[in-house]
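The data below hold one chain only, encoded as structure tokens and taken in the form predicted on its own.
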Amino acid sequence: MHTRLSSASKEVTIGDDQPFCIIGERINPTGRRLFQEQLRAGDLSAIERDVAAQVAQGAMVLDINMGVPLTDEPALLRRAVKLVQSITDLPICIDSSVVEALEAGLSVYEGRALVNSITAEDDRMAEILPMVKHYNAAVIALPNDHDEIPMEADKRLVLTKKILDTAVDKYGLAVEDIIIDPLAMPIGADPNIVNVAYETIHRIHDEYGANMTVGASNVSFGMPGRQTINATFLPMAMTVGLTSAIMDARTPQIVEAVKAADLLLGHDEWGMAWIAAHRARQVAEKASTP
């Protein structure tokens, strides 16, 4: 199953026969007040930045969350997914969760989005899915309701099947455009959540065919030694079905981390892009040594 989304000129597949999506975090305000300062005053020139280093590193698609407290949310997001769409090619994850932010960011992009993202309550599934249709984007979907954030997997099942069922027969989106994030919580709060959130997605996997997605920091929050944690969330993650991740795209342990299960899962034909990236590594590492 293929999820696409694009830019106005570039195009890319999810799907657990393609290399991991890599949907770089950093474009958020969330904990960085400095950033939270710059745009309130109007000052965007830290997303140049922020778009700039994750190229650099790998990212495949850009998450955009422009959620700053006493701002004009939408007219932020606009003006900040126009910014990115003139300084790179790679497609955008439009995320907010105000409606009206969305739509203004949908409304000036050019391409194919992913929207992030809507819960199983009916409210914001009615909210959100016709205007993912609208604009012919594709959506992050997340299993729980107004009731809880559940902890077995059989409800993030039950979630799963009644979001799909919905997407499909009442709002007639494609079952590929609805990507599941199976939930991926902090260990440090609960030492089987991660192995709840691995048959999550395992089970997604084998029932649905689902594209997934995860909050990738999330797992090690709290945590020392946070980019070990994350590099080695992943690659276990995609033996059992995770096909993509917003997750720092920035921080070359991760990264590398997983191109590597690419490679060993098949995603890397002859490891063309693993030797590709270490000639790379050493061509960048001659050149800044005097």
Given for the second form:
Amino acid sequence: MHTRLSSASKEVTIGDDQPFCIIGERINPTGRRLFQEQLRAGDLSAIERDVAAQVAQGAMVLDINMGVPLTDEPALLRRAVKLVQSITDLPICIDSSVVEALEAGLSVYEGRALVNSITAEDDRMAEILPMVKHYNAAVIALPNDHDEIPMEADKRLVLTKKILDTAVDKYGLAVEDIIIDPLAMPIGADPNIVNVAYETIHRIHDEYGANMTVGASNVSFGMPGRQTINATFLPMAMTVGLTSAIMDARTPQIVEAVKAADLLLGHDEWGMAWIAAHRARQVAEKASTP
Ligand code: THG
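Having gone through the form predicted on its own, I am curious about the other one (the form predicted together with (6S)-5,6,7,8-tetrahydrofolate (THG)); can you provide its structure?
Entire complex below, previous chain first.
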């Protein structure tokens, strides 16, 4: 099962026989007050630094979320998509809860985008899936109903089936163009909630072979030592079938944990990527030593 994303000049393939797809989470104003103020004033310059930092550490796709209260989100997202595409060739994940903003982003995007996201609600699917089809994009789907986030894997599986059936039978999408988000929630809120995510990932992989992504930083929210928790969560999720994550791509500890898991799970034959990254670090170190 391969999900293809692209920019004007670069293609990325997500699949369970591919290196894990690292989607950089950073271009998102949630919890960043200064960035929110800048965006409100129409200043998008921080995005250029966010792109550079994520690209340098190994992001393969970039998530863009422009959800700032009291702004024209469609206009902001349109500008952000254009800006990011002018400085990097990585494909983009267009992240918004506002349908008009998703449409604005898609309308200027060059390539095959990832739309983030739909839920299992009929009205949400009816608004967004025809657009995904029209723009030949792929889409992230959350097994959520109305306002309820199901706490059991069984319910998440039922909603996943509903989404896949609806997207394929009613809106003519291919299963490989639906990326399921099995819902990663803070471990601090419930000691069993990450086990529920692992069970959901395992069963979706078994039953549908679908590609999946999660907001990986969610699991450590409110805990100390977030980076270690994130760097442990991801390889464990990879062993049960997670194929990508919207994650902190700027922290080497987390990215290296994912790359080591790729190697150990047979997605980096002969350690070619692992060894090449090591050599590149050696060269960079040598160059910076006087
Ligand atoms: N699923 C899907 N999409 C998503 C999420 C998901 N998009 C948004 C979010 N969840 C994933 N993105 C982020 C982005 C940033 C952080 C977490 C998730 C984050 N930010 C720092 C914090 O809150 O501590 C603040 C940033 C800073 O100040 O440096 O952790 O689950 N489909």
